Structure formats: structure tokens, C-alpha cells
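In C-alpha cells, the next block holds one chain alone, the form predicted on its own.
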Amino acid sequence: MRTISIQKHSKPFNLECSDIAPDKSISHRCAMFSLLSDETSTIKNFLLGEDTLSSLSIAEQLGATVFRNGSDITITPPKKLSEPDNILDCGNAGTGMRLYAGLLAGIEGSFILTGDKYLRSRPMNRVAIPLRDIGAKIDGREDGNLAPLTIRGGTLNSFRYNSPIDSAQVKSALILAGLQADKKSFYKENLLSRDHTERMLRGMGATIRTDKDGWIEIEPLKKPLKPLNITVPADPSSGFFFAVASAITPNSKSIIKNVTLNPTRIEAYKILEKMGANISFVEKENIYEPIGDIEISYNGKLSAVTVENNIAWLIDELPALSIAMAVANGTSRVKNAKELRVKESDRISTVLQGLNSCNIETIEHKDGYEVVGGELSSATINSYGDHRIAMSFAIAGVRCGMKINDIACIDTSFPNFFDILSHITNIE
């Protein structure tokens, strides 16, 4: 088991981050979405980690041929989806399995997908219900609800679902079951989820649509998707580690240089600067989705704050977001997060378990959480294979020094983190 020590850091920095690890949501898409083009995409800035790569080696199971050059790459996909000798290993990737249960659902053949330890306890039965009630054959432990999973592949049926979770991922598989439907299907959420999937495949010529009541309209495919040509941005979650650094640190600042400011991903900032921090957006372009600049410096000790709106729109984010609440002013207040219990961790619980650790008091609830703000001490985390928890309290070791145990899992996400930390303060 790897461990690593942050040792307290109490001197303003100034960091400029243009080398924030690509947006892992739109590395996974783009490694599936390939697939459903004649014509060979180019990606560029693809995220190097461990659970992107996954869905890249995938989609060469699945026959596409993959070339890479670094972080760029090219994939070609095949005139057919082939049937794989070899089951398909997802890692550690939600977004992998339930994506691919979507995708495979509709194409013929049998397909078996499987994870890591972790990914094998995470519940997927909130994608294999709804598939199957459109005709997809899906099994797997617990009736479906538990990986491997096994997929039979054939014919769908359209659809009109009204999701009771909001959720990209599931929202994610159903539009590409939808594509593959013999008609128009609809799917509906009650919140906006992260967006990237729409953008994406109506920027390879799907016709997905949106009505005046929320339903999101999906139309077959009648012939093979443009292919993809797209610089894959920094990644908005990962970068918000290096936001909370910043308002925490006395006189400190930090650019986050080319990310994503796709509203549904900046959510977390929002509630930063709500806290205190000062924070602008500073948009560059805008193709697949906009991309800008974020800037955020220290104003002063941050004031509590309540989350309760827009969860699905920061629910990666909420880890980090509570080592700003735990030196806060006051008490906050985390609502409507039960989706943090069915995470890489019950997120719920291992935050807790941290922040008490760090002798900051906690309350928890079944959907949510409070912290009582105060101040971090040291202490030694476990981060029960999560690495929003490892980077989170790795962030917190800025502040008070920290020991972090199980550490390699942070490889799945972003690689380069401690590379970065390591311009902010010492680590062992």
C-alpha cells in the first residue's frame, strides 16, 4: 500500500496550472463516442490514467485500431463492432461500465464487463433496469445489479424514461441505447447532469434535442457520426484541489489554464466564491465546449455556506469543497447528496471519517452533512481506494500536514497531481 506525507505549507504561492490533468468525463466519451463514426478521430490531449485508458483499450477489444503519440491519439474504428475473445475491464470507472452497458446493449454479440474491487460493489442496476425495459439482456450479481456484468447485444426498443436519479452516467448509457432504437426515444431528469454527451454527439451530427418541458429527444442513427477532432480540456474537477489550496493559503493564488467552463462542471466554484474566495472565469473558445481560464486567490477566511442545489453539477467536488468548509466560519451544510453514498467510497462517510480525524466536528445525515469550521490538525487518512479522498486531504496537508494511506489509486484520475502539489509544499 502506498502512503505519502504532506508536510504544512504556510508561505503564500502563486501557481499557474497549465498542466491540470484533460477532463476524464470527455476522455471516456471520446475513447466510446469513436466508435460510433466511419472515420478515424483524431483526440488530442487525451487523459493518460488508468481508468480512461480502459475505455480506450475497450474500444480496441471491440476492433477499433488505436494509435498514440503521448497524450494524442487517433482511433479508427471497424466496419463492424467485433464480438471480444476476452472479457472488457473497466478499472475503476463508473463512467466506463455504465457507458459501455448503454453502448453494447444495442450492438449483437456477448460482452462481459468487470472492474476493480471497487467498481464490482457499485450498484448498476440504475442503468440495467432501463435497458432491459427496452429489450437489452443484461445480467450480471445481485439480478444485474453488481459486476461482471454480461450483455447480450441485439435489438432496443424506443423509449420515454423518466429518471428518478440525476445522473450523466445514466442519462449517458440511455442516449447511446437510444441512438441504437428501432424509434424516437425521450429521456428526461429532474436536474440538468453534466451535459458533455449531448454536446459531443451533436457535434458528431446526432440529432439530440431538448423540448420546452425538460424531455431530451433522440433520434436513430440513420448512418455513422462525423468523426471526432477534438484538444480534450483541462479538467475543472481536478483543478478545483489547487482552488481550495488557494483560498485556504493566506495571499495565495492559482490559474487553472485551459479548462472546461461548461456551466454543469463549474458549479464548485461557484460555491467557492459564495464562500469568500475570489474567483473569475475568463472564456477562450467555444466548439465542443467552452474553454477558459479560471483565476482564484485568497480573500480572507471563508464563511459557511449551505449546498443543497445543483448537486449532480459538483457531486465530485464536495470532498474538496468540505476541507473549505472545515476552516470556515461557522457551520455548513451539505443536502440532497445521497448519490455520495454509491461512489468510488461512500463519500459520506469516508469525509466524515476523515474530518474527525482532523479534529473537526461533524453531523451526518443519511443525504448529507455538516462541519462545524474550526482548525485542521495532522493526521493519517485512509483512503479506502478513492482518490478524490486521497487528493482531497492531501489539500488539507497544505494547511496542517497530513499522512495519506493508498494513495495508488489517485493514478486513475490524475496522474501528474503530486508533480503539482509539490510546487505548493513538501511531500515524502
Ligand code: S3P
The other form holds:
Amino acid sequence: MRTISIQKHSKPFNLECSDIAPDKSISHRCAMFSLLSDETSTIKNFLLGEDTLSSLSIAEQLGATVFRNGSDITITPPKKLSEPDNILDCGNAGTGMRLYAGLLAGIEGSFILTGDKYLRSRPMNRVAIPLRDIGAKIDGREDGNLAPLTIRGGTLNSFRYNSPIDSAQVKSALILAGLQADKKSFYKENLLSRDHTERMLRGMGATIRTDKDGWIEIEPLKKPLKPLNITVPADPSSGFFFAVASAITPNSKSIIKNVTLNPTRIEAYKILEKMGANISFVEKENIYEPIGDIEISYNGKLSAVTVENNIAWLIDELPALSIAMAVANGTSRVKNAKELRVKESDRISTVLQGLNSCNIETIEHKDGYEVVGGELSSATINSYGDHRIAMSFAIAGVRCGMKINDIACIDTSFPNFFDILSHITNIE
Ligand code: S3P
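Can you give me the structure for the form predicted together with the named molecule, which would complement the form predicted on its own we have just seen?
Next comes the full complex, this chain leading.
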């Protein structure tokens, strides 16, 4: 098990981050959506993290030809996606497994999706049930809820589905199924979840419209889509660790360069701003989505905040935001966040356990928690194999020193995290 020690560093820093990891959600989708074209897709700045490399290798197992030059890749789809001769390993990636389930449900053949021990314990019913309802044959442990999932792909019926959860993974799986269904399908969620799928597929020529009531209309594909030609922007969820570091270190500042400014992805920065940090967003271009820089600077001690709306827009950043809450004035509250329980770890439990080890008082609720602001003290943290827990407490370490066990998981999403962190503090 890899362990790391972060040294306390209270001196100001000024960080220009032009090498934050490329966006994980967009990279997964690049690997998968390129299979819906009949031409070669060109992807620059693909995330070379374990999760997205798993999705890329599944694309190859399905018959695609992939050329890689560092993080620049081309993906040439096969004439017809073929049944692989082995199981398909999604690693730690819920996005990989759930989106591939939707894609493969409509393809003739037999497929087995599996993953690491953490992914094999995460719920898959959220995609398996609606996909089965439209004719997909999906099975797995616990009545098809747990991977390994077996999928026998084939003809899919159109659907009208009002999702009980605001999840981009569920939405994307159903959109991919809808593109292969017999007739037009409709999907609705209560709060718009991250919409990379709609934006990218529309850019590739798919007919996906959203009406005024939020119903997404999906036309089945009549011909292959145009190929992708994209430079993946930086991942705002990865950049957010350094945003928190600057917001809690006096006289410090970070600029996260070339990051997606998609409104469904930057809500956590807005919460940090509400807590008192100085934050500015500068849009520079729009390729599939708005892209630009985010500047974050220290502006005095943060104030407590209640987070209860638009939870899907900041779900991945809540562990890092909790570090900011731990050093803010007052008690912060997180509500309506039961989805945290089924992420790479049960993040309500792992965040609170970590904060308690650092002498921060917390109160746990079924679907949220409270953090009583105080001063973090040095501790030894178990990541429970969850990359965002490991990185959040590494950032807390800048403030008070920290030892973190089981850090290999960071490679799933942000392989150069410690290279960037080493500009701020010493790491052993
Ligand atoms: C993701 C969607 C989110 C997010 C995950 C990536 C995606 O999950 O937490 O890290 O790429 O679609 P849900 O859609 O399950 O909320």
C-alpha cells in the first residue's frame, strides 16, 4: 500500500496550473462516442488516468484501432463493433461501466463488464432497470445490481423515462440506448446533470433536443456520426483541490488554465466564492462547451455555508469543499446529498472519519452532514481507495501536515497531482 507524508506549509504561494489533469468525464466520452462514427476521431489531451485508459482499452477490445502519442490519440472505429473475446474491465470507473452498459445494450453480442472491488460494490440497477425495461438483457449479482454485469445486446425499444435520480451517468447510458432504439425516445431529470453527452453528441451530428419542460428528445441514429475533433479541457473537479488550497492559505493564489467552464461543473467554485474566496472566471473559447481560466485567491478566513441546491453540480467536489468548511468560521451544512454514499467510497462516512481524525467536529445525517469549523490537526488518513478522499486530505496537509495511506487510487483521475502539489509544499 503506497503512503505519503505531506508537510505543513504556511507560506503564501502563487500557482499557475496549466497541467491540471484533462477532464475525466469528457475523456471517457471521447473513447466511447468515437465508436459511433465511421471515421477517425482525433482527441488531444486525453486523460491518461487509469479510469479513462480502461475505457479506451474497452474501445480497442470492441474492435477500434487506437494510436497514442502521449496524450494525443486517434480512434478509428471498426466497420461493425465486434463481440470481444474477453471480459471488459472498467477499473474503478462508474462512468465507464454505466455508459458502456447503455452503449452495449444495443449492440448484437455478449459482453461482460467488470471492475475493481470498489466498482463491483456500487449500484448498477440505476442503469440496468431502465435498460431492461426497453428490452436489454442485463444480469449480474444481486439480481443484476452488482457487477460483473453480463449484457446480451440487441434490439431496443424507444422509451419515455423520468429519472428518479439526477445522474449524468444514468442519463448518458439512456441517451446511448436511445440512439440505437427503434423510435424517438424521451428522457427527463429533475435537475440538469452534467451535459457533456448531449453537447458532444450534438456536435457529432446526433439529433438530441431539450424542450422547455426539460424532456430530452433522442432521435435514433440513421447513419454514423461525424468523428470527434477535440482538445479535452482541464478537469474543474481536479483543479478544485488547488482552488481550496489557495482559498485557505493566506496571501495565496492559483490560476487553473484551460478548464471547462460548463455551468454544471463549476458550482463548487461558486460555493467557495460564497464562503469568501476571491474567484474569477474568464471564458476564452467555446468548443463543444465554454473553456477558459479560473483564478482563485485568498481573501481572509472563510465563512461557513449551507449547501443544499444543485447538488449534482458539485457532488465530486464535496470532499475538497469539506476541507474548506473545516477551517471556516461557523458550522457548514451539506443537505440532499445521499448520492455521496454510493461514490468511489461512502463519501459521507469517509469524509467525516477523516475530519474527525483531524480533530474537526462533525454531525452525520443520512443524506448529508455538518462540519463545525475549527483548526485542522495533523493525522493519518485512510483513503479507502477513493482518489478524491486521498487528494482532499493531501490539501488539508498543506495546512497542518498529513500522512495518507493508500494513495495509488489518485492515478485513476489525476496522475500528476503530487507533481503540482510539490510546488506548494514538501512531500515524502
Ligand atoms: C460523471 C457523473 C457523476 C460524477 C462522476 C462522473 C460522468 O456521477 O459523480 O464522477 O462522467 O457522467 P453521477 O452521474 O452518477 O452523479
